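Next up: just one chain, as structure tokens, the form predicted on its own.
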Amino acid sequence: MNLYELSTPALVVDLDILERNLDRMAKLCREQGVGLRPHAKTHKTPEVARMQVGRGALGLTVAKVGEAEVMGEAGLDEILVAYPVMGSEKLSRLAALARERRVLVSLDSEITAQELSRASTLAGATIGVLVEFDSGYKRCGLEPGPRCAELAAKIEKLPGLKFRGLMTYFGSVWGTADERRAEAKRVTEPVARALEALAAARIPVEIVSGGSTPSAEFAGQIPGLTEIRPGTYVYNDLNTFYQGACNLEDCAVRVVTTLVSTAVPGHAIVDAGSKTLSSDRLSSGPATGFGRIVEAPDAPLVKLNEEHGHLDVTRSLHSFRVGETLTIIPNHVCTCVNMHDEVFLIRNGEVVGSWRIAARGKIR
């Protein structure tokens, strides 16, 4: 079946790519000299996960327990919660999950990690503690310094649980490569910070954990910096080309679509809307838009109802038709992957199987 017969709308990869991407940042990591802890939050997919880990990953990041329940149910393991967990149900299912898995946790509160030990305790398990450092995002995280050495301390004492290192989020790296690479070097001072006060309290650390796609190529500048974990990376969309972190032919994922009205004038009407695509704008380049026509990329994608997507065909020199079909690269891949049930994948635009998409809606 060729991608263009496929019922719509529909979420499709180019398996072509997505390997030579898996590949390129399997490279890049092994060329620095830092462990690749990937981000399983934008494919889902434990098919996905093994590829990684085929490829040299030291094992997998997530955002949610449900999202490390479908990876560990998958043989998948060293999974990183990049997530300060809180919830007696969540702790319960995350301390049953580390019985089974090697399963790290990132946190920066002291309340934080007793109620994760009390639930460690309880289900006979240990689980490995990241303390989470702010490098300038301001969204969890210490200040880098002796908190997080003081920190590190208690839970060092805290049955179940075991320090193992340091994390922090510096993924908001934006513009050309001299910007990116300017923005990594401010990081490298906060990340000194935080090691010099667990050095001065004489607790060892194992992990320092960072990175993101936009800031991949320039993690091995940071001194300390022992892992990365992008995610975007393995199918890439709009914003990561507008970040300057991809090129469009590196893109992997379309969402396949029809054209099903024409009828107001310097407008048409594809059936993929917010309930496809999410309605999320872009956030660098133009910031414009919700999504790129492959087909047709002088029609801008204006405007989003849950099942309409509206096309501004006022410029474009494409002759739009009833019944064709066309396909959108998203602005942000990961929301737009956790709207599906399944991806179609293709080779050489043929469609030759699909995964479930595992871990799509895994929210708690």
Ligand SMILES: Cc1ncc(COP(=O)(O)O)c(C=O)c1O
The other form holds:
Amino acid sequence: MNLYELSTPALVVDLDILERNLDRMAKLCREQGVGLRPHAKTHKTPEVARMQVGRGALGLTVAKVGEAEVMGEAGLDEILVAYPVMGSEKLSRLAALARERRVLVSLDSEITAQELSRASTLAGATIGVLVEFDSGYKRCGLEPGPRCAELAAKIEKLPGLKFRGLMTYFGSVWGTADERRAEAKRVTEPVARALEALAAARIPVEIVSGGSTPSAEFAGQIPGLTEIRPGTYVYNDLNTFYQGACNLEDCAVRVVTTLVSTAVPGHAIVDAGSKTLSSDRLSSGPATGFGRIVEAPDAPLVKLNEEHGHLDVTRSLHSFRVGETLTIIPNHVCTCVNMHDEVFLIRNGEVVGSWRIAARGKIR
Ligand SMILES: Cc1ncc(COP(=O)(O)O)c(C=O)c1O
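Moving from the form predicted on its own to the form predicted in complex with the ligand:
To see the whole picture, the full complex is given below, headed by that same chain.
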């Protein structure tokens, strides 16, 4: 079956592009001398995680305990939950998983460490801990400096935990290549400050985890970094493209959609709305629209209802007809993938299989 014959809306991944993206990042990390612990929030699919580990990834990153469980059940190991997990139900599930698999958690407060320690001890497990510091994104993370060392020292004393190092998210590395390069240079300073504080307290640091897709190419220039956690690179999306961090040909995922109405002049309606694409706006480049129509890039996807996508066709050279199939590159592939139960696999335009997106919707 051809991809244009799929029942729509449908999520498809081009396997040649996916494999190329995986190979490229594995090579980039090897060349820069940093480890790769890819973030599985983008694909949420054990089959892709296995391809990453098969190419040398030293483990996986997730944001949710539910994602960690899915990956653990699928046989994946050395899983970092890069999120300060709170709540006894989630912590006891995490501790149960830590009996079967090597699990790490990043956190930035003593109370989170104490709760984690309690759950881990109760389960008879050991959980690795990374202290999160803020390198400029201002979301989570301690000020890099003595407070990181103080928390690490407390973690070292807590039963059921093993302090393994530091973690930060380079979310501030965003924008054009020049902006990203300058910010990647700036973050070397907070990374150095966090490391100095740990060294001054004589606390050994095994892991320094940072990174993301837009900062990946600069990882080797950040002294002390031992690994990076890019997620989006597996599929890429318009946000990555408009930062110049990938080409359109590197976008592996598309949403296949059917044009269902041209009744209103100047408009064309497709069967992909916010429940198919997610309503995430573009946050790079022109910062407008909800995705790129590959067959008619001159028809912006200007508005989404739940099940309707509105194309502005007033300036398009494409002649739109009801029933035609179009494909869309999403703005933000991670939230788009999370909308779907399955992804169809494409090779040379033909559908060759499908994967269940086993960790989709795992928000706890
Ligand atoms: C903690 C953390 N690490 C890594 C990533 C991966 O970033 P990207 O998807 O840009 O590669 C994210 C993305 O949100 C994140 O929140």
